[in-house]
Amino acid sequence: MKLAMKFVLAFFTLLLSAPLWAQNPAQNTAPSAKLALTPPMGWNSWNKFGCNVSEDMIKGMADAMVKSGMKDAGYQYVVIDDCWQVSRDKDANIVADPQRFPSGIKALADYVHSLGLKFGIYSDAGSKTCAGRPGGLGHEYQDALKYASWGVDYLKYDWCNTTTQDARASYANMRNALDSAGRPIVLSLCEWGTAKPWLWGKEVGGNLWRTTGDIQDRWSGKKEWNPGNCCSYGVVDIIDAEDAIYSYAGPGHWNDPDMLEVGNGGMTTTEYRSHFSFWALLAAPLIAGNDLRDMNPEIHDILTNKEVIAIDQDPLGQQGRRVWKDGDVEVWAKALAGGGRAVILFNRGETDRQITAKWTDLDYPESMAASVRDLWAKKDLGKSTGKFSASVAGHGVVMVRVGP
């Protein structure tokens, strides 16, 4: 009897903590209702700068997003990650570091907005952030009002120092708080996939949810941060984790394989091109994590390839998946609006390999003649019937758009 009562109480706790529009989707008038209909695109400070954030650096990055052509390519959000906050004042309002952000967060958000961009910030569902700064636990509605008054457009909400909290209820509470503040704010659930947020993230109003531990700037390999404290992952390990959960992504709610490492120096240009190609095929948020003020031409060309970005931003909103594998060679495909397919021929190995995508693996009839365009060479390859083949470099991809 006691067990049954606990179950009933837990059920009603979740029901009451869920956003009102999730309880009655037909009356979805929340400010967040139409957000992130395609995967968010922007930049975040953490991968390159960690805690070394400041007002001047963020302004410089926003300027660079415009001058580099990234804004024109579709990037919108400039997001400060952890370490911008230092304390709470006597009224428990969150306080930005006055040394690093002397003009305050609102002035910084106004500057970002003046460039035609959107502004994002970071907090944590626990008592402290991952870097030990004040977290949001117990201050959700107060913080949401503050963020709205500052002009925040995007909130990354982490999961450190949460002890016994229920992830679903905690994130539902934060979404309710943001919507109550009256400003449309994208909510990024950074729960690392521990509680399988793809199963419930959409229902609690999450616009994207992390599916794994943190990415690091390497091709492959899982590493513990310290004994018993899991984990960081290479690009290939994260790609593998995304395959089985492709069906949970869609307009307004996306699987998030973490921010991009393109340009941070730990991989080759070929590997970075593969990294970016897969994030596009996986309909992942494209959140750059490099120094936009100092990009070599090869990195710039990867991050601003509009044809690859168009695959990520395709309005059908389907996530791609693996459709064929033989050892180190694979074919991945993504259905596109209008009946086309984005296809990646992927070579995990060290040496060049010939890889073939068969139309039957793309849900096309074998007899169909289809046009093929190479998205990195930006070149039409003519029509093919039944299949398409190409030589693929080690750790590389050939990415094509196929259409009837």
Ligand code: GLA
The other form holds:
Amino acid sequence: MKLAMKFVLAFFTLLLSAPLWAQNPAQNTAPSAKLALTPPMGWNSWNKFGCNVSEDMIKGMADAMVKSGMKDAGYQYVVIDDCWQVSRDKDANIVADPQRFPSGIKALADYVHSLGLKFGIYSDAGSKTCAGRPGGLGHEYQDALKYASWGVDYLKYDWCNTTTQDARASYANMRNALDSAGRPIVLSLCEWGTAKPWLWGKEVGGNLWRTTGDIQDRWSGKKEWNPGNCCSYGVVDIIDAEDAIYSYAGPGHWNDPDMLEVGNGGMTTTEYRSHFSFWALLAAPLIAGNDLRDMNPEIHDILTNKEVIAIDQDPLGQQGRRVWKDGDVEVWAKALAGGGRAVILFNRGETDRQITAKWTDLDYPESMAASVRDLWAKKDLGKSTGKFSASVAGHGVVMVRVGP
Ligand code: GLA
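Alternative state: the form predicted in complex with this ligand, after the form predicted alone:
And the full complex, kicking off with our chain again.
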């Protein structure tokens, strides 16, 4: 082939393989450009139900999202995780389990949409999903077209069975496939933090990226996860992993410390309140993982606390971070639009402790008189100058909004 011809071919190959919007990021016209400007909120089947998914259960969960007031509190996406898919047909179209989803995925998406909610689904960048169902490798554009035709609004894309695949290239490919299908679809990168997706997730059009191995319904302790593979995480282990990467989160692109375990039974109410408070301070996606059809009042009140949710959804889009630590007691803070701060006084220990947040640690002058509101007691505590102190139960938090 003549050299000039080779150059022309190389140029067009490059043009076609680059994300359309990457050619001029300032004029990003991709359908997905303005998605997830605040952290996505919704529900996902995995933490509670694993592979035990069906259209009846998902419909029931969508109904419960509305009836319980979760929709009013901001929850939106109803996401089926692994195991909805069984095979590919003769034309390689992905096939949903006909026993568990007899009406098909499009009918289910239509039902979810009819309630004013959005619909999400799960696949995997490798040859098979983590539960061994057909993966997306080699079928990215075909699957994206299928998802768009079903009315999918959110895709969680996992990382099992990817052998030597490059994570960044694989997720860029799926984002391009989704954008080419013409429907705005939130892309959730479920790569567990192995290839540091916070460094490149935004550039490839990921809206959220997992930062650790799977959360499990316990307060603390990493455990072996899939034989020989480290680790599943407790809530405290995940909190500790998020501090160093706070600066990578922002509107449209979030660190994802994994889905909520609130209400699944393995922790105390105090611990679940701490779990939820931290996810809000970390500007994390709030994806409930419990049975919404069967919530006790304490769990309901945690998941629907609108003032805590407002911290998560604050339009400035800053992730909070640790600003002070002394042994088992810590202060975490998140800057809010309008100059306020969300503050968590955190007690990792077993017994009550007095904890103080100093204004200088919040980047406020010591002399400033600031209003303090307790977001769990839902009570104004008046003005404080220089600092705020409170007694905090073991494994508990006091979460306040501080403002000039
Ligand atoms: C991985 C993911 C989980 C879940 C399962 C499904 O472990 O990290 O969140 O999606 O796969 O098999």
